[in-house]
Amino acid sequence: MPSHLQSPCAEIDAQLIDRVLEITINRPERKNALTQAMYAAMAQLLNVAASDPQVRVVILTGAGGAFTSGNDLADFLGGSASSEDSPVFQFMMALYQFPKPVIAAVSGVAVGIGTTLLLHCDLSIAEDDAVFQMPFVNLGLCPEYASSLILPRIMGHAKAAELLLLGNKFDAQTAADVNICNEVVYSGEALERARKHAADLATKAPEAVRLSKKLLRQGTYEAGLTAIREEAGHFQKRLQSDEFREAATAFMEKRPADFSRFE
């Protein structure tokens, strides 16, 4: 494994395999939570790995039976973890802006912006029993990584309110049913399902690939951009605001938020 490759951050892992780069969120114990450490690593090895020809096709996975819970609401207290020098924006980016193409394997859970990535995934597996949510304003928060823009494009406007306000819990064949997921496969075969696109997709032209994926976002790309800075300078405010915070303690306390003092 070359040195430059290999993750700064124990709870995230890095291998590469025949020119595959598979990115698993290591940290089961909380349902692959993330970190600010966390989202600082994963956002090194994509920018890293974007211009490595060693790296053709890269993997994001999680281990545990688990994809990713989201954010560690802990770690997000101190109300700046999604300002444009922060690693949660500087993960988006390096997704958002990567070459090659990206292939996520999800197993368990997939909550928040484990949703909300897929959407800037290439090809999304997701197995039958993963469980999808989109809790924002659950939270006292707002909807980021341009899910406001591209979730009403692939499945209507109507069904993105209802999985963007309500904050559900969604399955995995809904996932696919509104084109969150490529293909819904049976438990714990995601990975391999993934492995076996990513191993295909590596031996194909290089710059072939590359240039199909830039030309497939040609006409959203910029509109993307705008929505994720859009986006995350209100998520920023919500972080800071006492809705976020009483809807925080109140999950960290085990209990219902309870917002009937807020106008």
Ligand code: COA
Second form
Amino acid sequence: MPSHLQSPCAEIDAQLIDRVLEITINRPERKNALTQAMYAAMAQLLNVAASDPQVRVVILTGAGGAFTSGNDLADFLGGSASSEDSPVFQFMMALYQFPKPVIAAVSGVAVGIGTTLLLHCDLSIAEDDAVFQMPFVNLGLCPEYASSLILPRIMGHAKAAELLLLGNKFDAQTAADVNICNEVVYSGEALERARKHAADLATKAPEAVRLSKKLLRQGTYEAGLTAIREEAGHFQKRLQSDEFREAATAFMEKRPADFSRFE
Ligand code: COA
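To test you: the structure above is the form predicted on its own. What is the structure of the form predicted together with the named molecule?
Zooming out: every chain and molecule, the one shown earlier first.
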């Protein structure tokens, strides 16, 4: 394993096998909730892999039966930011601009950015018992990572509004039906399936693969960047709001949030 592809963070693992870089979120005791250090490590790995010819494909996955429960809420409450110089923003940009195929292997929970990052992968494989959720409104937040732009485009306004405004959990078959995922496989088989697709892609002509990915995204690239930036600006302000403070405190205290005093 070349040293520049080693993870700088204990809770993110990186492994290069046969030109496939596997990035594993490894904090199962918190359902792989993401801290700033973990975002920074993933951003660094993606940025290095982008220009390293030893890497042809990236797999993103989670350890211990979870993909990720999204941003660590204690981190958010502690004042961590989503401004453009923050690790989370740098991770979003590194994945958004990544020039080679990225395959997500989803088991267990994929919540918040755990769902929205799938919109920026090229293939997503979900296990049949995986659970998805975009609970931003429930947390007093707003959509992020261009989800307010991409979701209506891929599934229509009504379904996007349902998933973003109600913010309920949904299953893997629904995720596939609304084009968030490509395939649903049996529990325990997502990583194996992702590795098969990755091995296949790693043998294809690399320049042809990169050019095809670029062309696929070209028509919506600038609009996506604008949406990511605009949403991040709102999201950053929402993190300072009393509505978010109530929601995140309620989560920590294991009680329902009470928004009745807000106007
Ligand atoms: N941030 C911080 N801690 C988190 C977390 C998160 N995003 N997600 C889970 N955890 C913690 C839980 O508080 C719990 O801690 P505890 O053992 O001290 O009680 C531990 O991880 C295990 O999670 P638990 O809730 O017991 O697992 P579950 O399988 O019943 O539910 C989730 C999993 C992901 C559905 C649930 O934990 C959840 O809704 N988490 C919050 C997700 C979220 O809102 N993310 C932010 C989106 S912007």
